[in-house]
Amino acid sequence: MPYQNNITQLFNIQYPIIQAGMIWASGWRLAAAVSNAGGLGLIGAGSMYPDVLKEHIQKCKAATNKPFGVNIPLLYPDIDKHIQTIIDEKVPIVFTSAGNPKVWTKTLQDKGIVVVHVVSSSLFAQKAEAAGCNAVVAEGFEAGGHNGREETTTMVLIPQVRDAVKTPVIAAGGIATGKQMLAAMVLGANGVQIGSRFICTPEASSHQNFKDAIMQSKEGDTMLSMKKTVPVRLLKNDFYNTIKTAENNGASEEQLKEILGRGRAKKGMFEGDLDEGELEVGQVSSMIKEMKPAVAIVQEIWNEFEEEKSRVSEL
């Protein structure tokens, strides 16, 4: 029997398992290897101009005929022409993130469009919900990337949500495996959404050199940072080592903007610069140690998630 639940049944997919819309990572070649594996391939749309965006979309679409989707971060420039965009080429599905659901929620929903928000705590769980949204990513501190101001753990955040909201829930931050996505679904999600753990795919458009740098990273070589401008977390490297002395020295929000600059992400993520470049990922990358396809990722955590239900059934 094929598995199914509302997170299934909602993106029509076989497994309950997105692949994160990560910036610098999930281009078209990643989201269509995830969904043709059964999980749900996003683009991540945050590092990508309109016209870059629609070509990716195109390149999905011909590469997959399963459910793929994008993801946006609100606070995006150019949102509207990357709305439009997504309703132009019928795109089926949208996580949105860092801003107000309420704002295009049912834009998108009017054309047939699912949404998704991405929050980091059960208050702006409950706003999505009104918004309308048809699920929410629930996103705990471990997570790469920009992140919650709260820094509430995944364990923490996923029950709290599942009580706060009727609506379906994804978790996600600090889960690469099929053990960390059962105790996800025990908590009470629905789903579970993996950024750190696609990146070392074959698929990912992240350059080598960040690859490699996730692969031998150790544990405790992710910290929070820039709390006074976005919270983001980060390979520590020597753009991390001076962001985190300004702090200590009590630098302010217009100086650490300063330091951080134009492109930094890019630069570190796509370029492959370990040194100056920003490296966004998660707490879990102290748990990848080798490269996989993305379809070899997916089965893996089914497989381990199948397998850990069976034992636990029998404590």
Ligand code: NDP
The other form holds:
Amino acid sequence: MPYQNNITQLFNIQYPIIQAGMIWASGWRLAAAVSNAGGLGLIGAGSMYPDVLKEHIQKCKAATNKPFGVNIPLLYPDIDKHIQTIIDEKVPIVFTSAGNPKVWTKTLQDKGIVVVHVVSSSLFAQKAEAAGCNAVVAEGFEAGGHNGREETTTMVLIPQVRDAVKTPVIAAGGIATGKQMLAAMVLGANGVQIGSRFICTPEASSHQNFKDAIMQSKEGDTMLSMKKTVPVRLLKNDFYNTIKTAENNGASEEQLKEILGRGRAKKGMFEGDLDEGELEVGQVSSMIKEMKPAVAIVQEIWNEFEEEKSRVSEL
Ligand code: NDP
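Alternate state requested, the form predicted in complex with the named molecule (shown: the form predicted alone):
The next block holds the full complex; its first chain is the one shown before.
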């Protein structure tokens, strides 16, 4: 019997494994590869201009006949254009993050689109449920990129979100293996969203320098930075040190924004500037040691999840 639960049924997929939408990493190639492997691939629209998103959606449709989705950070400047593209192209699933889920959820659902919102606390999970979202992603402090200010870890967040809402819960942050997936499911999640592990794939659009930096990173090499502006977890480098020094010297939000400038993430993750770019990745970075095709990662995670499930009864 194939595995089934409320997440596989909601998205009509084989495994409850979702590849996170990641700016400068998850274009159509990665999303299609993960969907073809039986998970759910997401195109990360935060770094795409509206016409670029349209092209990626069309290429993704050509590369897979399985369901896939688009992730949009709600603070994206041209959000109404992205929403229109998604509706016009009949994308079946949208993950929203970094903003108020009340604003777009109904518009999308009225067009038959499944909407999932990413949250970092039980309170935000309840707000997403009240906005009518079909599921929530509960993302802990270990996660790369945008992060909650309260530093709640996945271990602590998932059981509380589980108790706070009735909608399906997808755990994110600190998950890269089948063991970690099982742990999240034991804590009450119905599925997992995995980002960082999928950056070290040939299908991810990020620069090879960034992929190599992840594979060489060690425990403790990522930090949550820029809490005064938008908190982001990233690999420590010269840029991080400049920000940290400014923060230690009491820099204002405006001063930090000025240091950050524009296009830092593109510089690091897409153009491969490991010193001056912003290198957004999660704590699991230190566990990633090799490049693998996305299909191999999905299969490896699922196999380990199944094996570990049987081992749990021996504990
Ligand atoms: P910046 O303002 O520093 O740069 C904007 C970048 O996005 C540029 O590189 C630009 O490309 C590109 N871009 C795509 N569409 C547009 C548009 N309509 N207007 C302006 N720029 C556009 O932002 P960041 O790089 O820090 O973040 C970009 C987006 O990604 C934001 O929406 C942000 O919310 C999201 N984000 C999400 C994260 C997550 O974890 N979910 C983490 C970090 C950011 P070009 O240089 O070619 O013009």
